[in-house]
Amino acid sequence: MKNSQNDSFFMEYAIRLASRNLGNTGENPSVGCVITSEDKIISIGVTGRNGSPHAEYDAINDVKNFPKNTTAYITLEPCSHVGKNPSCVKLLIEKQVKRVVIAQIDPNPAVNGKGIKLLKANGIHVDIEDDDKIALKNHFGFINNVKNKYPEINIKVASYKNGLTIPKKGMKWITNDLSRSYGHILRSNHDAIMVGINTVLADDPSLDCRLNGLEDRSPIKIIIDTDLKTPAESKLVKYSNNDLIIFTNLLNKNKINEFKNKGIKVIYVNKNNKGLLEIKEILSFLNEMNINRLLVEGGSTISNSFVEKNLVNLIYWFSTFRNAGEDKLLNKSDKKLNKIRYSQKFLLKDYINLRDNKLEIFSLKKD
């Protein structure tokens, strides 16, 4: 029943409707789903924002006459079970659908292959992709909690010609407005966003998406403050909407209050022996929240904490063809971050000009 090329032109086109709402469906993965029949698309959905309605659910529901012959396109194995959405196999049962194409097993042991078997149990042809490389850039981030314990982890990084990550005196930029764009573009597509505490105390960062028509889109906004030196009138506290999260070694009952009042969350981790705070402990904590894809923005000393343990996934390194001046040198952790570029940790995978900066996109080598 493979059709090999309209299949990959189906299951490419579930795949960029699944990419439209990466960072936005809570502990859900996005999902896409194709619907059609006699090689024609009848419909389309994609996972909805915090998780619901489900793909399948979405498309299904836009078609009023519900014709035979029809196949299903979806990017990760259907769900078999009930929870927060009902059951996506007993409504591609129900609506007698006659194939199923997924691009990947659900590694999730509350689906993993149980929904494939019910689909076959009840006549419904399926085929797997299940080695689909380009669906698996979707949905990393939520198999890698599923198997991993933790997030995807990217890191975004602006710097000089020369690797500078510190803007010089009296400027609050390095990079031009098209870098910045695309920039909120990340923030956009990730469930959460993290700085270190001298970024908030230097830049005083909002940390939202001001992209227009994707304002909605803002990430959870996180800070590492060994010391809790946050300040009360910051943007990220004064602005916060039940979407701050302080990571601290520091008990300080008032000011911990003063935060949870104003709906943060403010959590105590243990330091490792370089005096900073305990990575695994906060990605632990990512994880039962259910964080699928972390953008981590602000900070050499941090990028290089998640890179140095192999924990990250892309960066995104933006860079300026000026340099900050003879008189600006690399402090120690813009040095260690520099070395990524002739790493053999990282690959480089693109290279997009913008304008008068560029943007290099840096994989982790897989083994």
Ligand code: AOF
The other form holds:
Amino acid sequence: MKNSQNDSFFMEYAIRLASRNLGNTGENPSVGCVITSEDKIISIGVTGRNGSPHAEYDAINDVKNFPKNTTAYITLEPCSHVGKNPSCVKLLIEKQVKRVVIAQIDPNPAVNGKGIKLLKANGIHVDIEDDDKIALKNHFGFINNVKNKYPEINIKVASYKNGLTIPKKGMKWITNDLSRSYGHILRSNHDAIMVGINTVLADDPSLDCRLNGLEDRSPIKIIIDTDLKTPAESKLVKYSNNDLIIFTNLLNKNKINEFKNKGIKVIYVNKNNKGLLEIKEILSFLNEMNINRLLVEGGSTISNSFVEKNLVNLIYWFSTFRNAGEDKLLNKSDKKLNKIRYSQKFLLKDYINLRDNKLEIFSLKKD
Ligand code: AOF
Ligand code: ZN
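Form predicted in complex with the ligand structure, per the form predicted alone context:
What follows is the whole complex; the chain from before opens it.
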């Protein structure tokens, strides 16, 4: 039944489809689905925005006169349960799909193997791809949330050649327009973006995705603000649209109410012995909110605290080729972050030229 060459091709396609809606499917993973008949693609699908429809429905619903003898390539085990969406296994059975190829088993206890069992019990041939590593890339946040109770955490760093992350005097940016556009793609494919209060005070960022046509894929914004110093006139507060969360240790009722009246969530978090907010508490809150993919966009102190706890999956490091920052301005946390860049903990996975900038993508070494 296995057809290795075609199987890998169609599954690869399904995986690429899945990455289309990454960071935009709410609590659901972004799943890809390719339907073939006699080794020709007849339909494709991906989990919809905010998680509906599921990829299988997206692929199958469009097809008039659905043929027999079809194969469905799905990046995740199809769901056997009825949740917010109807069961995909039921649909595959109804449509008399002949064979289902799956890249990864769904760890959600409501599914976890039950989908496969039910397909088989209904005479559908099921193959599980041996190498689920690529599919994992898309589902990692979802799987981590189910298994380890915290989201996938990726970090974005922008620095001069020497690792300095603070722009030179009078300059707004360190990296060029290409790097910044790439950075906006990262914003679009993460569910949430996190910064520390110092970044808010220094840069007054908006943290949204401003790429043409992708504006509605902006992530939820999160500020780590121990002493609740976020200014009411900051862009994040002024333009918030029920999409801002502030984690703080300060119980200032007036301030909190002021924020809450604007639809901003203010969450109390305990401090650790270093006087910083307890990351564990923040992460369990994000887990409860079903945020699957978190992008940490600065500064280096926050980034370090995630890296030190081995919580980071990928580091996206944008840097200048020639333009060196002033070494004397390198602060402790920049120096620390630089060490991580070339440490044994991370592997250089990808390298992208962005004119006079480069992007290095490091991934956490997994045993
Ligand atoms: C699929 N195809 O495209 C996705 C699946 O509440 P519901 O009905 O949306 O179910 C959510 C669960 O469905 C989610 O936790 C995960 O286990 C699975 N996601 N399954 O067959 C899809 N996104
Ligand atoms: Zn489903």
